[in-house]
Amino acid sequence: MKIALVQLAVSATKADNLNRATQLVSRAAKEGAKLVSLPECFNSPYGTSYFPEYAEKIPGASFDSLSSMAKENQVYLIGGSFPEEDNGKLFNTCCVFNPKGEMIAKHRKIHLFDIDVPGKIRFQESETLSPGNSFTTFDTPYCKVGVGICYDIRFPELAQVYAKLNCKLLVYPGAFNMTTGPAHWELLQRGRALDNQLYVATVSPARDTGAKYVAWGHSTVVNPWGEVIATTEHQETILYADIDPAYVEEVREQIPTRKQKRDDMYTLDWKKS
């Protein structure tokens, strides 16, 4: 399965973001991508002050645009994320569509990005957002895919649950910053891929040094051996990679950690399906 990660240059104008995303998803499909992902907050600037202003109900303008992109290009589309309003609450939400333009999954960011690194960055998503409460997977003819959003990647248990649910590819639309990006972005991806012996793909917005929140960029794909097989810099671009589900099984047979876990000593338990 050829996948495409759209490292979109996001502006303050929602209509421009939707139009640009439409163009790049079309380009990715013409290059043979079967699954395409947009970045976190693809339709708006990233920031707590922007979430209420740009928030939409589902369905809404961004939802309809994503549905059309998937249908017109006949691809599985992971719609990055955008601020969602539902019953007075705001969520950081990713909608997933099949090649018919039907929504087949919806992920609300589970772990809110609340950090404080003195002298470098302070950000509190919980000032405006509420957390999601469900795991998100979907099936393709190639493999099952698990979805997380940005900060979700820091929690290894989420990736372990997805691996237990037989996902062979995890996709994290994200927007790491200029502090945590160079330090942890690639490291976390390789860790999640290596520990769970699956593919991990992350897709960031392009870097805008004039924005209040500056994204690191560097969208990346890591294979089950923990190797970076595709990556890019920080400009707007489309990153392509081939996902081979058979290679996942090959690695798992070579180093059979899944069979060697000591269930008599520890288990992974989750409370929601």
Ligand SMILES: NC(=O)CC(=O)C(=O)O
The other form holds:
Amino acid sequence: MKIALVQLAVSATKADNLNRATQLVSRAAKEGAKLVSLPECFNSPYGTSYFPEYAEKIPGASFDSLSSMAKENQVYLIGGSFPEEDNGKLFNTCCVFNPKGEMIAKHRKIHLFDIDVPGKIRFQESETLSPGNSFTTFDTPYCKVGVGICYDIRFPELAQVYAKLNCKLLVYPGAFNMTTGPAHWELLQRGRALDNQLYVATVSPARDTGAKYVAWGHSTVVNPWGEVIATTEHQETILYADIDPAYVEEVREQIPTRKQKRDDMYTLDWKKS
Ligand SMILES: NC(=O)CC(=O)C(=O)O
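I would like to compare: after the form predicted alone, may I see the structure of the form predicted in complex with the ligand?
Now the full complex is given, and it begins with the chain already shown.
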């Protein structure tokens, strides 16, 4: 399965973001991608003050555009994320569409990005957002896919649950920054991929040095062996990679850690379906 990660240059103008996303998804499909992903906050700048202003209901205008992009281009589309308003609460939400344009999954960021690194970065998503409470997977003809958003990648248990649910590819739309990006972005992806012996893809917005929150960029794909098989710098681009579900099985047979877990000593316990 050829996948395409759209590292979109996100501006403060929602209509421009939607137009650029439409063009780039169409270009990715013409290049043969079967699954395309947009980045976190693909239609608004990333920041707690922007979330209330840019929030939309689901369904709504951005939802409709994403649905059309998937249908017109006959692709599975992971719609990055946008701020969602529901019953007076805001969420950082990713909608996933099948090639008919139907929504087949919706992920609300489970782990909110609340950090304070003195002198570097303080960010408190919980100032305006509420967390999601569900796991998100969907089926394609090629393999099952698990979805997380950005900070979700820091929680190995989530990736482990997805691996147990038989996902062979995890996709994280995400916007790391100039402090945590160089330090942790690739390391986390390789860790999640190697621990769970599956593919991990991350999709960042392009870097805008004039923005309040400067994204690291560097959208990347890591294979089940822990190798980076595709990556890029920080400009707007489309990153392509081939996902081979048979290779996941091959690696799992070669190094059978999944069968060697000591369930008599520890188990992964999850409380939601
Ligand atoms: N923006 C995020 O949600 C996460 C992030 O930047 C980090 O974990 O670092």
